[in-house]
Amino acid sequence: MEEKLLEVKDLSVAFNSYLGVAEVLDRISYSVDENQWLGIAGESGCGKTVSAFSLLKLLPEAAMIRNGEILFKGESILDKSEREMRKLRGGEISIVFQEPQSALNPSKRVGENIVESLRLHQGIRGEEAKRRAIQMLDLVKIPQPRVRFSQFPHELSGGMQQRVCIAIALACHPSLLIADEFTTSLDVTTQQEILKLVVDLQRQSTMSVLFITHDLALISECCDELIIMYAGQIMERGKVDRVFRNPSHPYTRLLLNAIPSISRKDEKLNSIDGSVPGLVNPPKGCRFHTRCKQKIPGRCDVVFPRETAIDETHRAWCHLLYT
């Protein structure tokens, strides 16, 4: 059997709060295959954000990862010390943020933000450190390169900032790419374009993308599979186009149908009714079931539903789908 680049496997992530204890993620499990985008999409505070920073040991002093595990090229990440995380983090595992004035260092040039991550994953410094990263922002067809790496990142726009932490995350061959949102401070056609520049990249390559975006219209234009999540918890996971095509979980088709349409112009937008729940106490069984219209009293607000398997590929959790 093929080895996964990515195995997260049944894990739980709780916060230390002045309220309590929050359950932020609850037995998440899921995989990437070599070459693939996995989106993984839901309504903000569900879990998206958590379940990466997990992958880069980087979550917050007052996290405690309760229960599982995460194998990357088949070894623990949870067992890697500090220094080997620092090696793993912008060498094999890249990560691109929302907000890319925060990413980049403001007192450092644009080329030195490059050649930081080129010394310290691979050794590389002097005159081959500083063409390494011209390069790069040539790659991801940033104009005047050579005028760019002297220039501070205040100088560019935020698109072109989004790009020099593109090619910072793409300078060193990684073979995971955990792409957090990395659209969103973006106006839209500064959004399609980052959003194509790293298609178009990854397909050069056999790199892997983690896309982690409220956005499921984005998901279907470069995933190949995408895990709906909801309040800490899996609702569907499945081919992107077997998904959209056939949402099997409420929640899945109510996110599905609050996305614009030009077909719908004249029509009020959808919404979803409520909120998503405080996860200090969070509600028992399916957490989707305090909004859920279609809930089964005494079953959806008892026990989390097992996994019912749509296709070869798709899966869904909810008691729907085996009464």
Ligand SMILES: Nc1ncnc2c1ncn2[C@@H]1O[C@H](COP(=O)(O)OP(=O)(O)OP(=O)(O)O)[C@@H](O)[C@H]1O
Second form
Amino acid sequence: MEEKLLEVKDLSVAFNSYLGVAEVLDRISYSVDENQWLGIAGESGCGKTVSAFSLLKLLPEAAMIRNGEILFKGESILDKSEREMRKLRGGEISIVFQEPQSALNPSKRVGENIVESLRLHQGIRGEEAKRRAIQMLDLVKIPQPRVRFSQFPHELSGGMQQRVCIAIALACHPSLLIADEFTTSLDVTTQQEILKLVVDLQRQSTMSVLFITHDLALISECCDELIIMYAGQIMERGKVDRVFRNPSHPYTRLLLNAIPSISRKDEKLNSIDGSVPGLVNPPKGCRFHTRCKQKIPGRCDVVFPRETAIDETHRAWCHLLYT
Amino acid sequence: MAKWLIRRFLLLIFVLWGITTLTFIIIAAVPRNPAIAMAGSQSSPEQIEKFNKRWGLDKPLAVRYYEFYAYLLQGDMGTSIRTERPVALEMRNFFPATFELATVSVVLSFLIGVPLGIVAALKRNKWPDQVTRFVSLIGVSTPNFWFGLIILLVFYYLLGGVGPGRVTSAAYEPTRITGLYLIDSLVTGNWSSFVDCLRHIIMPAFALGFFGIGIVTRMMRSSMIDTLSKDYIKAARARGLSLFRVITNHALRNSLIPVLTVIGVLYGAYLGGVIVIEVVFSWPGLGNFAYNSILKSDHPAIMGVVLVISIIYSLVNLVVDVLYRYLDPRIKF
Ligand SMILES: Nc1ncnc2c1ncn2[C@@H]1O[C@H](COP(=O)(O)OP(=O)(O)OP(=O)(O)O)[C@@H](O)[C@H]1O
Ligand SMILES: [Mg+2]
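Given the form predicted on its own above, I would also like to look at the protein as it appears in the form predicted in complex with the ligand.
Below, the chain from earlier opens the complete complex, with every other chain and molecule after it.
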């Protein structure tokens, strides 16, 4: 089997909050292959962003990694020093945020951010750095890159700002790009343009993408595999087409039903009843049992189900799948 | 920008007119005759009449009000009743000392307040934060004259520091160019004079500026905490920058912008609070001059002091506004 780019094993993360200890990630495991798009989907607050930031070891002070292992190119991230992590951040693993207007320093010319990264990771400075930065802006299809280089974020549209953020993230040719809901704040057309841009750029290089979103439709457009998360636990994972064709977890089925589709537009919009449980003293067993219509009392609310293989890569964690 | 400056300038003139009018009314309303203050309560009615005639105090208020502006427009601020010298000349003599003192206080407030604020923000709710909170609370709530007296007691009498005034003796006075001794001595390369001036100014500046240290620390702390929670800070960290680089390259400038506006407020507070500090430290500045003028009901001198302080205060605020707009690219003129 080929070497995995990233492997997360049994990762648990908890937050100290004034309400108590919130168990935000509960023993999640996944892996990313080279050149792969992996989608992570789930409702707001299920821990997608936290799992992304754990990869960079940039969690807030209140967070603690309770358990687990993260291997990047075979090396343990949790054992790395801050100094080694700084090389990784922006050099090997980059991240693009949800809101480009707040992810760019308002008092810095946009190009300077790229120059800063180039200097930090590749030791390129001066005119050469500027030339490379303008090249990057051109690469993400920003018209008049020379002019844009010395503009301030507020002089660019949201779509342009996100292109700049992508240019910054890709400046040092990372092997993993984390895209944390990076199209959510844009209008639908721009969303498609930006997504297409990243798909193209990914094809031209050797880079994997961890695409975090709550929009399953977007995942179906670009991802090879996906993970369905609920309240800090992984419910199901597998190749996108397999999971879509044969959703095996009740939560996945609900999510898929909730996608509004044009053909069914006169039906009422499906939504999932109930809400995500609090993560301080979370429900025991499978955390989804409080909203699951097929819950088996005495089992679902007692232990977390074991892994069930649906096919070679398709896995689900649900008591209904075995007896 | 030019249009904006012109508008600000017209506003400035309007403000100055308002302030001088108000001062004029207050002086007129206080039932105290400079003749009594100057010549003594034993003076005969003839003497008082002669005094009033000499200083134009016998004229109706409206005429005196009109004459004040008429002369002012020609650059004449009148003559001090107490010193019998032109007020404009007195201003030129005393003003630099005060401006220098207030400026050093503002600089001190920032030099101490900004780093303290940053440390407090980074160590939020830990002991460094608690300590700075306590220090700034004292700074904000201590009357500066009391603080000045304590400094005087501790450093001058107990520890045997430098004496009162701006310099030890006339020999240390630098060649007068701007009247700001620190600058003059630097420009003329008079090193021993510079050191002597610095030693003299540091304590009164600290007494005057302690209040500002508190304010700047608190403002810097909250502004820095606000900035550090921004996505672009997380983004910069995620790009591999160290915390130190993130603060110097990304957070500092953005969190300084709101704090800079306080410079204007500080100058206001310092120019107002300077009277007490100058008297306590025998500082030969406007504050001392104002104090003596008020004691003697020296009307032209009081008007002069008020006018000069208002002009400086307004100009400083104008400069701060320009600076603010320059630092924040989102604000247009
Ligand atoms: N600094 C923090 N302190 C305490 N709890 C936090 C903190 N940051 C996140 N959490 C908690 O961690 C959980 C997961 O948050 P996370 O941001 O990863 O969700 P998400 O899946 O990215 O949601 P969204 O779709 O809204 O971005 C949430 O319940 C949140 O309350
Ligand atoms: Mg998120």
